[in-house]
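The chain below stands alone and is given in structure tokens; this is the form predicted on its own.
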Amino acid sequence: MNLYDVIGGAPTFERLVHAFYQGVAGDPKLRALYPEEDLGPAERRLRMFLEQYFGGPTTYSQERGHPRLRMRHVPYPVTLDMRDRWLRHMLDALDSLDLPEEHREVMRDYFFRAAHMLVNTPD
């Protein structure tokens, strides 16, 4: 069984990503990196990506092709400050799920690695 199934599947990822984007919406500096007025499409893309990454449906790749995270983020100035803001909101969202610590740790590890990898602009 994969982490996607172990932590509750789609409903868990829906709650995680929704809570994350509530944080983004309240963070003017981070929110400015999202060109769309409605965060709904970004929320859907991130949810599909995370579901796939953690062993769920492959809808993300079916609809959007290979994730190519670094390439997709090149147009946006991802500074250390933006990385830290993103992480703060994602970790707050993760903590809101009340998952067992061993599952949160696996997800936290991925979020730290991915966020650091996407930094592309000096502060």
Given for the second form:
Amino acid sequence: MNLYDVIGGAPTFERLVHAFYQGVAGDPKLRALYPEEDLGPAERRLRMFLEQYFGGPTTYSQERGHPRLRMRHVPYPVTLDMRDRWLRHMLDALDSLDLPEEHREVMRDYFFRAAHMLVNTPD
Ligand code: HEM
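Could you please show the structure of the form predicted together with protoporphyrin IX containing FE, as a counterpart to the form predicted on its own just displayed?
Following is the full complex, with the preceding chain placed first.
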């Protein structure tokens, strides 16, 4: 069994990403980076990506192709400040799921590494 199944599959990822985007919506500096008026489509893309990354359905790549996350973030100025805002909302969202610590740890670790890799602009 992979982490996707272990933590509860689709409904868990829906809750995680929805809570995350509520945080983004309430953070004007971070929100300003998101090009679309409606955060719904961005929410869906991130959810599909995370589901795929943690061993769930591969809908993300079927619809969007290879993730190439660094390349896809080039249009957005990801500074250390933006990275920290993004991480704060994701870690809060993760905590809101009340997952067992061992699973939370695996996800937290991934988010730290990936978010740092995406920094592309000095503060
Ligand atoms: C663990 C770290 C992160 C992951 C896994 C991640 C993942 C993604 C994914 C999958 C997309 C959609 C790409 C596509 O299919 O077009 C996306 C878009 C985006 N990301 Fe990230 N991201 C991360 C960190 C960040 C950070 C630190 C920022 C900083 C502000 C950021 C800002 C954005 C913005 C503005 C978009 C465009 C929204 C959209 O239209 O989808 N991301 N990200």
